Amino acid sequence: MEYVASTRIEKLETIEPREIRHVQLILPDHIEIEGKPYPLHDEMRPGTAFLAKPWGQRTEKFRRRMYTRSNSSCNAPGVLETFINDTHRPQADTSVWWQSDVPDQWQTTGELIDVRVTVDDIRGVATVYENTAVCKQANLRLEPDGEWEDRQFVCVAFGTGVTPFLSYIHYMAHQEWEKDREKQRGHLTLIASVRHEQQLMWHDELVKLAQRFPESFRYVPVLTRSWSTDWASPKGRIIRATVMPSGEEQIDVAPLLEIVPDFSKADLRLCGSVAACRQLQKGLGDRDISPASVRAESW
């Protein structure tokens, strides 16, 4: 049997009109099953996704959708945050609904959105369901505590692919970076590639974090289509694909290597479109560049 908790929409922030929204759902403190109350615990691991059932604008019914979490349960328990973009696909349903005015109406009227939970009868609690319980090559669940702290992560995000890495950053800052500076562990470089500045998510906060924890966190925003005259960060694509007369695709990763010259000790993490993630890995492979590990989540 599938159990759910009914969440309310706490926050709807437009990053780019009709394109990207920042969504915040608030969990109840307990659920009731057959008259028995279960405290609801939020124990989600950074890099994982929760399952919600928003409305589908095309199908006009509730649809099951996974949403990668952008904040961390350790410092924001019960608050599920994510970034949702319009996929612009012919069969788009819930993605276009989130960009409409209807969710704003739901927020005002108190309409609820179900989120899947798991019931643990032994502990007598319910927990937020996560899309994966183990680290695999095709997911971005953060390694267990005691393993990630000695790694040098290079996280490359295309568009809303920044979402799981924001969860990493929230968690790492809370668990390590805010402690004694001499004992800080775990280094993360975040490369966030978007078309233009308006699409940068959590930008001001990331700039402040990089300034606050320079020994642990590096933030590199990249604009690929347009930028202001005073834009000081990288411009243009970090990977460039050219189709040769033979039909073979030639990948140039020189712009990426200008940002990260040495991948030999880097644990590379990728999130974004299938094409972008594939091209980046192929470009590194063509140069015989082998990161310490590679994991990617793409769509």
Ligand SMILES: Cc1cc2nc3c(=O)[nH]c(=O)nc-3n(C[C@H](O)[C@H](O)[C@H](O)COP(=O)(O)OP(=O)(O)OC[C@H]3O[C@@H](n4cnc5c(N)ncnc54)[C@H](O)[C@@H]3O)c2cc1C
The other form holds:
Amino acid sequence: MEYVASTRIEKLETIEPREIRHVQLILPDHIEIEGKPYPLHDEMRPGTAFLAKPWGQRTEKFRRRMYTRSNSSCNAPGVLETFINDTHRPQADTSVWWQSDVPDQWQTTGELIDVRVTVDDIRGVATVYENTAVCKQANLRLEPDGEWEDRQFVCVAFGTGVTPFLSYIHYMAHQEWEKDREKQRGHLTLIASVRHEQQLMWHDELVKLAQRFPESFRYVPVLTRSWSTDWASPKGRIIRATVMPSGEEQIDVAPLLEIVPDFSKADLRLCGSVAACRQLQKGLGDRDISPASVRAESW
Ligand SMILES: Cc1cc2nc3c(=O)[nH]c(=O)nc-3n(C[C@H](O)[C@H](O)[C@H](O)COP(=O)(O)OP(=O)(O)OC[C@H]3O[C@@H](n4cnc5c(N)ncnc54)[C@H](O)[C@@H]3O)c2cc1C
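Please supply the coordinates for the form predicted in complex with the ligand, as a counterpart to the form predicted alone shown previously.
Let's see the whole complex now, leading with the same chain.
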């Protein structure tokens, strides 16, 4: 039996028209099953995704889709935030609906969006369903507390692949970085690659966080297609793929190595398209560069 909580659309911010939206869903404080109320506890771990049932513009029915949460349950319980992009694939269904005016109408009329929950009968509570309960190489669930704090994370995000890392940053800042300077633990470098400045997500806040916690957080936004004359961060692709006449793919990771010269102690985390994540790993492998650990998630 699949249980759901009906969420209210609180915020719909357009990052780039028809391309990327910032979505905020508010969970109810409890759900009712056969007349029995179950308090809804938000215990989502950073780096995991929730399952919502938005409308499919192409198929004209509700669809089940996963969205990685971009904020954290530690300081925003009950508020599920994510960034959703139009995939522009021929079969694009819900991703294109999110970019349309219809979700705005739903927000105005109070139409609700179902989010899957798990019912724990022993505790008598419901929790938000997460895509994974364990840390694996192919997901980005943050390591348990006590395991992540001594790591040097290098997180490379392509487009909306920044969402899991935004959740890490919210969590790490709340749990560690906001403590006394001497007690701060965990370091994260975020390399966020997008086409142009308008597509940068949570950019101003990230700039401020990097200024506030320079010992713990480094922010490197990268623009690949266009930039203003005063753009001071890296420009162009951080990995460059060329297909040789033999058909072999050659990957140049030199621009990435200019940003992070030494990966030997880095816990590399990747999120973005299958091709980008694969190419980056191949490019490092071709140079015999072995990070301390690698985990990647693609949608
Ligand atoms: C763990 C995880 C986290 C994600 N996080 C985000 C996020 O933060 N932001 C974001 O924008 N996207 C995220 N996605 C991708 C998101 O879930 C959607 O796949 C994406 O938005 C495209 O949706 P779509 O309906 O337009 O197209 P698709 O999901 O590509 O679906 C188009 C069509 O393909 C078919 N189809 C798709 N999936 C299946 C399936 N499993 N079985 C059978 N048929 C299928 C259906 O016919 C469907 O109508 C995530 C996906 C996963 C798995």
